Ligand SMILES: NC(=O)c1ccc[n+]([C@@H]2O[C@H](COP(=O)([O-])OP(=O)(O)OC[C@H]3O[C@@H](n4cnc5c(N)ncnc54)[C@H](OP(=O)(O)O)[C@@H]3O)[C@@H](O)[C@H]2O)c1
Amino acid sequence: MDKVSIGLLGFGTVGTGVIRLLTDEKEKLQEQTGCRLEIEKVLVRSKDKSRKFTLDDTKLTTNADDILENPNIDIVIEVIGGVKEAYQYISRALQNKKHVITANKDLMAVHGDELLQEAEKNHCDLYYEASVAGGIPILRSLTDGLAADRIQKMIGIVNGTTNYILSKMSHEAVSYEKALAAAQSLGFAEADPTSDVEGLDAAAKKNGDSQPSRLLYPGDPG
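With the form predicted alone in mind, please provide coordinates for the chain only.
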């Protein structure tokens, strides 16, 4: 395969980072993968919104079908956040035989089992390592490098955004509002920080849909 076409769902903080990486590291990625990674379409809520990264307007769309029903797109990357809409989009992408990458921890906490089963059913890959531990490549390390080991405990910061905010408030006497604004400007917090600051993100990491959490791996149907 000479080219892999990508459809991106979302053009916010994370989406911009994905596009910047695919653009700036284009030659390196081609050398490593042996094929060109091309952005075919990007789903946005508004084409007129001012953005930090400029992309050809012909690649922008407000219609998800332009990605999910597009036979030329091989991989769908979901970075819109939320659960209901993202679940519907990813389910359709898998049903249409498209491989999926997601950074949506809330979605995987609630619907991880279902989506992994859907991926297996349609012989597609569903990768979600970007949603784990702030994008640290830990799942592949556990499944490949530590497959014969028994992991007894893992320790880490449950929510990096609130950790940053609380650290600023306690160490620098910064107000909550200013600390939150700083976190948003740095890309730690989304424009709508509800999931982080109200503890929803931390709860999703502990209990997926109020059920005891467990580690899900790409290809593991549960």
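Cool, the form predicted alone is there; where's the form predicted in complex with this ligand?
A single chain, with no partners or molecules, comes next.
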């Protein structure tokens, strides 16, 4: 395979970063993977919105079918967020034999088991390293590199917004309110920051239940 075509669901904060990397690092990625990674289509809510990265207009679509039912697309990257539509779109992508990457921890916390089973049934990969501490990254290190180790405890600030706010408060002695406002203006924190600052996002990274943390990966019996 000399070319892999990508359909991206979402062109927001994360989607823009993905598109920027796939565009700016195209040659390096080709050298490392041995094939060209091409963005075929990008799903958005509005085609008229101004974007932080310029992309050929013909690649934008407001119709998910242009990606999910597109036989030319090999990999779907889901970065729209939310649970209901993301679940429907990812399920459909897997049923149509497309590999899926998602950064959506809320979705994986609620439907991770079902989606991984769907991926296995369709002989597709479902990767979600980006959903939990993607910048470290930790899931693959734990499942591959430290596979034979018994991890007894992991401690950390597992929410980027909280990490930003706490760092700003401790390094610059600013108030919580100011640190939160700065996080919002930089796009780290949502307009409604409840999920981040009340710990709901961090809890979702624990697989969404009150059981001890468990890692899910393709092939995991669940």
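All values derive from a computational prediction rather than experimental measurement. Numbering follows the first chain given and starts at 1. Take the two forms, superpose them, and find the largest set of C-alpha atoms that agree within 1.5 Å; that set is the rigid core.
A.B. asks: For the rigid-body motion of this chain between the two forms, what is the smaller part's rotation angle in degrees?
C.D. replies: Domain rotation angle between the two forms: 29 degrees.
A.B. asks: Taking the rigid core as the frame of reference, how far in Å is the Cα of Asp196 displaced between the two forms?
C.D. replies: Its C-alpha shift, to one decimal, is 2.3 Å.
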